[in-house]
Amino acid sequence: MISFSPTEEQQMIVNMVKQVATDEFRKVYREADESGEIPAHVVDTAWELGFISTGIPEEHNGLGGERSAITGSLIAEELAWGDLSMAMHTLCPALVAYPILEMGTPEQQSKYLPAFCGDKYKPATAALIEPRFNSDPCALSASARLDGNDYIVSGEKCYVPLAADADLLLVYAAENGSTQGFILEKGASGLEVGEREKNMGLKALPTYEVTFKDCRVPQANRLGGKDGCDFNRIMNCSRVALSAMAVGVARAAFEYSRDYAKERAAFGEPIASRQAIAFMLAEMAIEVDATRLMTWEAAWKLDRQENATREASLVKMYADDMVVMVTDGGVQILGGHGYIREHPVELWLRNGRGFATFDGMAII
């Protein structure tokens, strides 16, 4: 039977991120966004949390708790409510440590998950997205072919997050025809960072272009080693990540428009008694709902490891639809005031309208 109370420990988790969220994230995210960065402070803050560490076994310095779809949804849900980029910065060496968590061989593990596991943030990203019209996960253009002991990989990618300061990086590549995954160490040989992207909504992360110019790899850093990788697992589990953050953000517009409705009076009496505003309020309210249970019922379904390809896809594109839909409708509800920077609800519709472009840029 399905639960939609969260357990004990997951109620306890959602109100610690959210105190996170509130008092870290809401507290500083115009600057960020209008500066360009995220005070170090707050990424240290939520670093101590333990998000990653959490989930890797004792044998590698982690935490030896449970790795949950389900409660990284939720974790997800929040960080993204209390700022886009702030949560993907925060869980962006995810994308490096949980493939390696899941599908690394013994020694990938034993050699990189215990760097995730210290006190100071470590710095880890992976790259997927192609800077082509028609770029496809399971279609890439960057290649990669075995030489020797190592692979060559070939190639350039774009939107990839913290790729300056990243210690590893985790590129995916065409292999005989299937995509595979290959992890990189700071300064590889041909392993070139271009200058940082200037993109409508994210501004507070930093996304680079990268380009892999007959980029040696040692075979040992092929995921999963000869067994390579269950991509499609990879990309299930960022899906699901990217839906849970666009709930978060969507929600965030909704709650914020709906108290301004509330408060802000026209004609002697709150804008939110008239109808076309109520019906608008009440629209975004019920595309939120929806969009968080398809995203629990794919997490639901990652965590009894079945194949969760049909619920990943779907809720993944309902909630690109969705949360351009609340956060524009956001806008318009604030009318003149949602345009200005004033109110936050135009940083959200920037944010939000990336979301159909973000693939892999976060997983749980």
Given for the second form:
Amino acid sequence: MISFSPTEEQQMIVNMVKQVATDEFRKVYREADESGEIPAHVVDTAWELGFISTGIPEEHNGLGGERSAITGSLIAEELAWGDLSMAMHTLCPALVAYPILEMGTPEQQSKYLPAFCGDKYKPATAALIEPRFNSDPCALSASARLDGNDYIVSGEKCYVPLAADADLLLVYAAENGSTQGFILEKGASGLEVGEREKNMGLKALPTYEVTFKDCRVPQANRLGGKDGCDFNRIMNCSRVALSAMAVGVARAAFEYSRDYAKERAAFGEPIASRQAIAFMLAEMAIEVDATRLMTWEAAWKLDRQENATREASLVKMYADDMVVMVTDGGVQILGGHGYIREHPVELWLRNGRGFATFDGMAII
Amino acid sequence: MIDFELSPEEEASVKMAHKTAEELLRPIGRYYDEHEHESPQELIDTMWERRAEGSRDPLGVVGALRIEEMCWGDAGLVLCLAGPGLGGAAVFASGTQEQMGRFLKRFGEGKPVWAAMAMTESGCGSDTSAITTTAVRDGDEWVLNGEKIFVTAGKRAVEESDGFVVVWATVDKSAGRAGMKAFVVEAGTPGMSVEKLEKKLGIRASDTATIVFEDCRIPYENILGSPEVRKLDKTKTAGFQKAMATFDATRPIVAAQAIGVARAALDFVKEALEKEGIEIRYGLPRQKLTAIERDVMDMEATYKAAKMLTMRAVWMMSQGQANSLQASMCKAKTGLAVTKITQKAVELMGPLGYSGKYIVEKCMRDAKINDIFEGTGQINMLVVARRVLEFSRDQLK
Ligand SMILES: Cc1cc2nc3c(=O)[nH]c(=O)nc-3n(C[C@H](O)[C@H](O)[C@H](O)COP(=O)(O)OP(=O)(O)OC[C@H]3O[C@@H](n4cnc5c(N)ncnc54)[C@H](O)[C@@H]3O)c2cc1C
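How about the form predicted together with its partner chain, since we already have the form predicted alone?
Every component of the complex follows; first up is the chain already shown.
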């Protein structure tokens, strides 16, 4: 039965997340962007909502709830509406937890999953993007080859969030032409975390360049063991997560500039009384909604375990463009004031511009 | 629960519409494009007999999906099929039980019959409050005077069947919008005549008529909604609100039609590329996509965006939820989306795109109307803007 209404339970979750986004993220987002640091209590508060542990089975100390990409999209949108850096920080451990949960061997699951179910935030991350303009998740330069009982991973990665603090790092590398994941623990030899990156946006989220110099990974740590992983699905889960976040960032910019346009007067009336401004806002509202609905449809496909490559790729591409159009519109509607770092719209534009780059930096 | 699944019966119903489109509409679409004002009588009769097929869920999501499929076949032909159309929708949105019985019964029996809706005049289209057609009460009757243009299915409703036209007229010019009322004028009523059929860029199988009313007398009971003019309370523009209520129902349906045209063009493009061995590599980073892959993915994503907004608007309506904002959102998005998609298809298909031998150039011509009727793109943007800003029409003109 076709329906566009979230369940009561999903609505409750959304309200809860929105509360945290409003009371925690929105209170400190500017300071965090300027200082490059997210106060620990903010992430802890979000962690307490148990986004990741909910979906982990009880035998691994999780809550044994159902993991749903639709619910995940709803959560990701609200968190990103609060602040994108904080949303990505909060959900970063899922980059390791979810692939193991879905595709890990029983040993990988019992070894690694319980750590994601504790009261304390578990720093873990994944390394996918490579520092060249045509970085391609399905044709990576980083390589993995079997040598005795170990894999040898080498290559360079960038935009690895929280790499310096992560206890676990899932690195993706090309193995005989397909992309596979390898689980590394902190301090693995050959794993070198470089300097913290200085990016246009996402400034509150520490990201790093990471180099793998003939890094030895035990065979048992190949994601999914002998069978390997379904990398396509990982990418699709990521595309949907990022699309949902793009909707959150865009919605923030739309709401802020709408309210501003109703207040700000020029030539004797609110600027929103002029079609040039009003139509921008109408378009922003339409595109935010359209992208959200497309995200839901792709998430729905993921939940049915169907191949969602087409839907997920299309919505991701659409969302990448949409969020730039909307956040740029936000800056434009505020005029010169939009360019000043007192209003949040310039921050949303900087963050929004990144979505086309953020391959694999969030997952549902 | 957010869900996009069709039940097996629903899916079968949509498939059946596609089959009909493929077998009955596609093959004759070009002929009626080239022979404007000729009537596809056989198709009309066949579809009239089969009208029960899709009537189980006419205004629901499945109904909208069926409309998309049919218009994938040919939008002009779909617009000329018999049925309640916009006139019926107006009665449905604002008629009393008695009126619904009296006016809508005919669509379930007898010979093919049409109902049209006449709002637009030569002096005003978007600005519906400026209409000059008048309705004056005279005892048990209303007397209508004025001229309406661009009435879809106007000729079929009043000359070729026992149909009717819902005519918008003012009962009190000084009252502005509050004085606007809708009247049902039955086919064959003296004083009503079709003066002209337009020649158009596209949807040529659909008749677009000028209808003149000269001392046209209709029964008093044929007014839809209350005859009262509520001048005192400016916020209660009851007559006008009825027109808007009709739009909430019809805009998503028009959007569904438009989406079908866009998909016809998109499917053509994809097939042509496939024939040349060009594959759309979904999932490739955009820096690696070819220009044509980018274009096709853009078209497809835009099509999806429009479709999702449309399905939502229709779904809300079927749930009895207020959907004015969503109806205008989907119409504004869709009108522009299908215009762009079909124009891009002509561009991408090169010599095949521009040629009258293939469907793409026709899709482009057929698609454009969707950014114009049932509220132009701009008018729908205006509605969306007012709603998201919570602005009155005085605050945002
Ligand atoms: C094939 C066809 C079938 C039709 N069928 C019907 C029918 O069945 N019944 C019926 O009543 N009408 C019908 N119409 C009429 C149609 O609804 C009108 O043409 C349409 O509403 C636009 O009105 P207009 O042509 O007078 O343009 P105008 O109102 O003169 O508009 C001209 C341009 O100005 C823009 N504009 C107008 N006002 C504003 C504003 N406030 N802000 C910004 N831009 C504005 C418009 O968007 C448009 O781009 C049909 C038209 C066609 C072509």
